[in-house]
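The chain below stands alone and is given in structure tokens; this is the form predicted on its own.
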Amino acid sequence: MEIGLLGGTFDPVHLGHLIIAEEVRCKLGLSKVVFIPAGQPWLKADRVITGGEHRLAMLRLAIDSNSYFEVSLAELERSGPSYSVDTVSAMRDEYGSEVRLYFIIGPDALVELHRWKEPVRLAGLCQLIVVRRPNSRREYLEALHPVVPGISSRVRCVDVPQIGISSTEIRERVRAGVSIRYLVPPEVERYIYEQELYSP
């Protein structure tokens, strides 16, 4: 079995994070994807971040209607920080050594490896999956090399299409009064103004 990890504030999901897992679960033959909301995630500790409650519901809502991805909680139910690497470990654990592990990150991320914890035990326990734009350099993975040493190894590029989506942006507007149609699926628009998320 291959799975694919996704991890991510999620605040709020937004159809650019389904168009990526769903192209990777294709391209890679993957069993599912597994999406991960995180719970204080390091990285951001100087933001505040909605509640885990409704970035959970707004997920669950998002992937009710694919069958290939799940949503775990492993961060969501670990307190403290939240790192990459005890995840992984954690879904490791969870699902065995028989089964494949990819663990899906954008460009950005890939050069912000070096920061994170334990960069090359997390790349030692599953395959990084980087998520870029068609026909994008990889000028990134060779500024990697003294810090995360073989990683290039351990990093596989897969092609998505260029999606200018960001939940940041999803905030502004709703904080404006724009619409949001058309970034978000239409329950998590819903929800989102049913529970009154991202009003000034």
Ligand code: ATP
Contents of the next structure:
Amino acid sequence: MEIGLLGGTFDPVHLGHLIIAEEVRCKLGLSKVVFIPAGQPWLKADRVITGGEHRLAMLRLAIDSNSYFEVSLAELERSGPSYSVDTVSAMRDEYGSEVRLYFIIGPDALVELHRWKEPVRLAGLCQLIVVRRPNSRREYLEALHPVVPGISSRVRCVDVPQIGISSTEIRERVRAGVSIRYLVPPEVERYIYEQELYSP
Ligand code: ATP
Ligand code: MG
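Let's see the other form, the form predicted in complex with the named molecule, since the form predicted on its own is already up.
Everything in the complex follows now, all chains and molecules, and the chain you saw is the first one.
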């Protein structure tokens, strides 16, 4: 079995996340993609993160209609900072050695990889899948080489349609009273307004 893992803060989940997950699932023929919302995202320690129960509720609404998508509570249920290497290591134990794990990351996450906990061990536990814009170059992989030696051979790139949506932009739009329609699934849009998330 081949399983994709997509870690993130998902504050909130948006169409960019769903598109990359579906694109990688189809291109690599994965059995499923597991979304893993972070408990305490240590790289974002400088800003207030929406409570895990809201981020989880929005994820569930967003992935409900796709039977290949699942959500894992692994990081939300673990106390302390959420390190991907610990999560993937736990998944490795849970699923056994026959299962192939593919950890999906966006280009913005890749350039920070050297700041992650034990990136080399992480790359040994799973195959790193970097989603990239079609026709973009591998330069950023080469730039990573000195900080994470040997990483380029452990990373596979998958072309996905370019989507310039970020959770930051969604939060800013809601705060400014600007529409987020078509940027998040309608169920998530409704949830954000009902729960009055991201409002001033
Ligand atoms: P924020 O703006 O708060 O940082 P985000 O939109 O980057 O949020 P995250 O939850 O941080 O969302 O991202 C989870 C993963 O999804 C990361 O690996 C990130 O690189 C990737 N990702 C998010 N948005 C996109 C996008 N539009 N295209 C490609 N990858 C994306
Ligand atoms: Mg981000």
